[in-house]
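Just one chain is shown here, as structure tokens, and it is the form predicted on its own.
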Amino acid sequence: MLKSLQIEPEKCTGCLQCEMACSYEATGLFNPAKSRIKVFTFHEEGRFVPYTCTQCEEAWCMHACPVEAIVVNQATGAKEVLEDICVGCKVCTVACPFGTINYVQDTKVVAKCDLCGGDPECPKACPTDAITYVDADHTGLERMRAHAAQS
């Protein structure tokens, strides 16, 4: 059964820990600036909404890849990069609807969530459960646009 990244804005805090151990297991720095997940506040409202890829079932970034560095993990259902194959054109990155999906000028090429192969970091570093990791029938884009709306 294959799992996915549940949010839940309304419990965030904007404490960050979230980015700061995606940033950590994917760079091993802790440095928001390099983390796959982002916080977006709502500075006038005093609200805080975490953002990472869904793993699109129809992943747009995917077919878009001229050199098809992007990949989905059979074993998690992630999309990955496959970072030895981009060539850094950035397509994937005006692809994504949602913007998660960003190129590192450190490496050259894109970054974007694997789901820790399978083993997010993300919602084991969040103290008020905002971000769990639970069964991928659970969640969803039109979940995700119903939030969306409210805002």
Contents of the next structure:
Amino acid sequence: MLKSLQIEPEKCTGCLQCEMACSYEATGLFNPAKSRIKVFTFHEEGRFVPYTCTQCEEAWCMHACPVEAIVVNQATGAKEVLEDICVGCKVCTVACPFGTINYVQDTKVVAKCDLCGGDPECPKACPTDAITYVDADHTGLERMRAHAAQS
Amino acid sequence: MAWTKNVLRINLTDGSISKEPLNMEWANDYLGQRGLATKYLVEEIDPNCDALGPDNKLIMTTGPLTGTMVSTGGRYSVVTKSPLTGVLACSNSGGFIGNELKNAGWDMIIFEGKSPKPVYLYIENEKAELVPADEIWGKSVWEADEYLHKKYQDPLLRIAAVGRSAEAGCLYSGIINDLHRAAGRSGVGTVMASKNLKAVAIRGTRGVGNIQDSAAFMKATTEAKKVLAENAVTGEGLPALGTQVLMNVINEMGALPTRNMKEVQFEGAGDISGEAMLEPRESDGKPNLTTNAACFGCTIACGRISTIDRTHFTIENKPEYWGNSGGLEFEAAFALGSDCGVNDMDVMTYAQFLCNEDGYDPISFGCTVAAAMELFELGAITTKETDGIEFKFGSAEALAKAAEWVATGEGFGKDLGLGSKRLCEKYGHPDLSMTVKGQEFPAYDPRGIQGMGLAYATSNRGACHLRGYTVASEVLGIPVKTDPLETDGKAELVKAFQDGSAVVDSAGICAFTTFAWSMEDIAPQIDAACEGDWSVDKCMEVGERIWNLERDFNNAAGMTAADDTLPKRLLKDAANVGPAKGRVNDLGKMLPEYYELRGWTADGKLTDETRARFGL
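Having displayed the form predicted on its own, please output the structure of the form predicted together with its partner chain.
Everything in the complex follows now, all chains and molecules, and the chain you saw is the first one.
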């Protein structure tokens, strides 16, 4: 069973524990600047919204890559960057409609969410379950349940 | 480790900037943030210097846990000599800038001297530069924030700034970061403005590491987060109602300061409570509270994000205040509400927005307005001073005007910016000032919560709830319930809370964790992150050392045992209603025992033995 990250912004408090967990897993440091999941604050509206790669099936980044440095992990469905092959051309960052793959100056290659190899850290770090890792076919299950309860 | 071990020193007089290694011997004795920065300050300034002169220094400092995955690990503090109290100021703030400073690779910034012209400090990791602040001097914090974000085209830039109140010399101006978080108390913003320093803008992308034992740290912080999540206060009460969860509780026990502390219960408490913030309003069907919000790394998320009713008289013609911003917390709600006799949530939220927009402490502001209202009702202040406004208890109009005046220092705002002590002296009624060492009281009347009287009287920064929050024990039963009307055992309780708080404030975490965490939860997290021994005993020893260091400085700055007291009203006039009816605060029963437990002389000075014990 494939799983997906499910994000429910209305539960997010903007604490950035997810950004720390992500950066720590990826770089060994607590460094929100290097996180592949980002939390956006809409101050005037009083809203916090986490956002990251949704692992498109026909991934724009993967198709755009001229050196085939982005590959599918069959076990997780994640589109992963092969850092040894990536040449840092950044074409994928242009191709991605969502902005969730980005160039990293320190490493000179791109980085994106890889679902931590199937055991993602961000949902574990989220204190309010705004980020969960659920059955990819049923990301709407809890919302359906909520509406079902009202019917 | 966990410290970056780098100190950024900025000489504002000559514009020189240097990097120096953190004194690790001191770090071992004082941990970080509050303790360690105080050690630096004490070593570097004359205790008798003019707080607003170039000889005072101002330190922005993080703790070893700031910027790590520990819950609430985003705290930073500002340490300096206070212009309000004449003794140490140490103001702690959340938001996001503490983490940013740490991520840029710095444990602390020491500002010294005074810039000949207004400047701001821009930091991008290793790079630090002073930049002329002509475009933002004379502007509010919110305008400065917007200008700097636009100028650097960097939405992730984190900014701390002073507002127009600080520039105008208001003695209780704070430093606002991330638009609505504040190093709020004791006039640290006034000191910053006196140095012609408008703002600090930081971008840090280097990462925080140097964790002594990563596996142990992740295990300890994960377990401690679980403790917070499962605790009724940190897991339920604070996220739902914020610190405002206390309004009705404190009112019911007859300890809610009302009308400049003349009374201990407020008939309008329900109207300004955390519960009331959830009630839909008539005009648009929306409640005052939009959502709760977290500071960096915080798994509690007690922050209030609120709106003001658009039809309210304060903002009906001011669309710039129609959006969400940081709303009422309990300390602000009592000061702007019950202490002024005001039960209008919208005018209070408006005043809170202005406190954030132009950087002044809502506690000191509200209490000063309350004192002015009492002076007005006595006839000592008249409509001549107040621009024709009837400055009476309960007046929403007076509160709104006062907030606007103090924001810019215009008109009567100049007097209100003096704080309660100087205002009451100026108008001939010094006894009406509800202050200790010149700083206004927080939201717990010590007639109804006896231990808090001792905590206020002996606090190293004047009246303050965060220096020894015995409310936890006396009201909430944390860690054990003590009788709020009893004085026996309170000296020991106050000392334990004071020493423990000094550790929390020095680690980089938030005081509110201690509703759930004891030192047994906190010490293992520090110990896993930092080199050296950070057992519970070591932490408490460090806390006690910090307390004594602060006291020693304050004594050297001219404070004496005579300053360890409360206003006459709280010592002589009994509470008129409620469970504490008939009671005054029995400070005299607690203070001598406290001095003895501290190892101080009868006149409140460190004995040679105490000095030797802590290496002071």
